[in-house]
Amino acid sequence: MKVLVINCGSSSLKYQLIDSDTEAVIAKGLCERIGIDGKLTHQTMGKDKYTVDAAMPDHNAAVKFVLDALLDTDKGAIASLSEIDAVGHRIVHGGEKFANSVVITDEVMAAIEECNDLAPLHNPANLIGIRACQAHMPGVPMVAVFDTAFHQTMPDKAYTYAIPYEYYENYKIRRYGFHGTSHSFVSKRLAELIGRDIKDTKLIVCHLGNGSSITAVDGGKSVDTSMGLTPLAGLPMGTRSGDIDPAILEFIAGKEGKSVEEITTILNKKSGVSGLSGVSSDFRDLDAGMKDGNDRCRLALDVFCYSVKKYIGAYAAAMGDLDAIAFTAGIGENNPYVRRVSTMDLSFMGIDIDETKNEIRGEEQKISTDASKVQVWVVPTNEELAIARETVELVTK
């Protein structure tokens, strides 16, 4: 079965065509600057990658470019759209409506739309991507895979905010969590790597990238996660503040005459390690700056790692034990400094990192010593493959 995985952002569209039998990527690409001018980068495996500038006024046009690239006589991957057996769509926010992936129907579309105010930049784009695929590939089964679904197993004590309860009753304000597809995929793989049935494990998955979140996975289920109602909560990230005292918003607004919207923009786009360092949101730049003696780069990295360490300790306490930790995503997979400092001084918890093994980048490997009670692994994530697997499971039932 050939599955097309579509991931629509507010101004981008990532895609992969996957052979579900071998789980090999047949082709992949990215549409960027949708609604601005448009750029497509496409590669069919075994053929040259190419980039083309093309007008993409909306996601409907972007989907058409994706399908044309897949059908291209010289650089494409398929001879006919009939070769695409199913389409899996990443949906950012499913609210409380979806605890699992679902086959897309009109009712599902309406329910996703009802969650638009919880993810105003992403859910509308996700819906446009679905409708565009439906228009170009009528009759092809499509599946919605939600970032929030994996976290719907959290107990109420973990997802409830200590604010007047009517705000939850009236507006569903609660912790939802994100990166669920990644956390689910990595936790399952981590259980395999340590040779345990996931139902008998207590795991922590550290998804560390430009957007970062940490999840406690007890018996294969998410029981707590660092992001909240929105992806702004939790760890400090590339440009996002993470958790801060909420009174800071009013304080800054009063001092600088800014609106709530302006402050929210600052917290989302001008904060995190970028705001701390004054240099970059890219951890490679922070590493280089620290080595050159830039103390603010050092501070940004240490604030980030300190926050990761606190979440590891908190989630081990929440679960009452800990069997293994996985580091994943761009930073988690490729930054030895972050992994080392984030687990430093945790030997009292049975965590002991092998400094030599920890130098690995982008590869699956255990980085803890053989004496470490808690195993620590680098586990590359693969959200597209996870979406393809969910899609196949649903459309073949």
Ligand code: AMP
The other form holds:
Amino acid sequence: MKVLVINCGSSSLKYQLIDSDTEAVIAKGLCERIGIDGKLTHQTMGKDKYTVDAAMPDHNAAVKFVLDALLDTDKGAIASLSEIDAVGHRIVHGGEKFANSVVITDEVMAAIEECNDLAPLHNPANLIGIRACQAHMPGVPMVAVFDTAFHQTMPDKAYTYAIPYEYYENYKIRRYGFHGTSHSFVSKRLAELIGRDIKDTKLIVCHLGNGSSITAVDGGKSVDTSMGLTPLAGLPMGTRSGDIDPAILEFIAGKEGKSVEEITTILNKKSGVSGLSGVSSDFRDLDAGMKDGNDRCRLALDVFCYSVKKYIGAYAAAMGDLDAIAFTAGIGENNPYVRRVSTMDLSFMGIDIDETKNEIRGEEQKISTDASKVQVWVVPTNEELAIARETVELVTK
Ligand code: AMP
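Other form of same protein, the form predicted in complex with this ligand, not the form predicted on its own:
What follows is the entire complex, opening with the chain shown before.
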């Protein structure tokens, strides 16, 4: 089967066409600046990658450009739209309604819409993407894969905030967690790599990218995760603060005369390692800055790694044991320094990193010593492939 995977942001659309039999990427690309002007970058594997300016007033227009790029006789990948057997959509927030991926129906669309206020920047864009695909590919089965679904197995003690209970009852304010597709994909692979049935494993997945989250996976189920009601919680990230004392909001508001909205924007866009270092949200720049003696780059890296380490300790305690840890996503896969410092001095927990193996970048590899009780692995994530697999499973049922 050929599955088109669509990931719609508010002004962007990422896509991959995947052959589900071989799991190979046939073509992939990105539409940017939708609603502003518009730019398409496309590559069919084995052909040249290209970028064109393309007027994209809305997501409908963007989807049309994507399909035209796929159909292009010269640089495209398919001869007819009928070759696309199914479309898998990444949906950010499924609230408590979706614990699994689902085939998209009118009822599903309505239920996703009801989750809009939990992810006001993302869910409306996801819905627009679905409608645009339905308009251009009527009759093609479509599947919604939720970032939050994998974490719906968390027990109430892990997802409940200690605020008046009515806020949960009235507004569903609770921990949801994100990056679920990645945590699910990587935990399954990690269990395979350590040669164990996932049902008998206690794993920690560290998804460290521009957005970062860590999940405790017990018996294949998410039992706790670092992001919360929104993806602002947990670890410090590229530009997001992660967890802070909530009283800081009122303190800054008083000092700088800013509104809650303005401060929330600062916590989302100007904080994290970018705000700390004053240099960049990109860990490559922080590594370079630290090597050049920039102490705030050193501090940003230290704060990040210390937070990762604390989650590893906390989640091992939460599960009562630990078999293996996976590092994944841009930083987890490519940053030996972060992996080393985050797991430093954890021999007492049975975690020992092999410094030479830890130099690996972007490849699946065990990075713990053979004597390490807890195996530590780099496991590249592949959210698009995970979405394609879910899509095939549901449409062929
Ligand atoms: P992501 O959001 O998963 O794309 O991750 C972005 C982060 O991963 C950035 O901070 C980059 O520094 C880091 N990253 C991504 N690719 C590489 C690479 N090839 N080498 C070093 N760091 C990388």
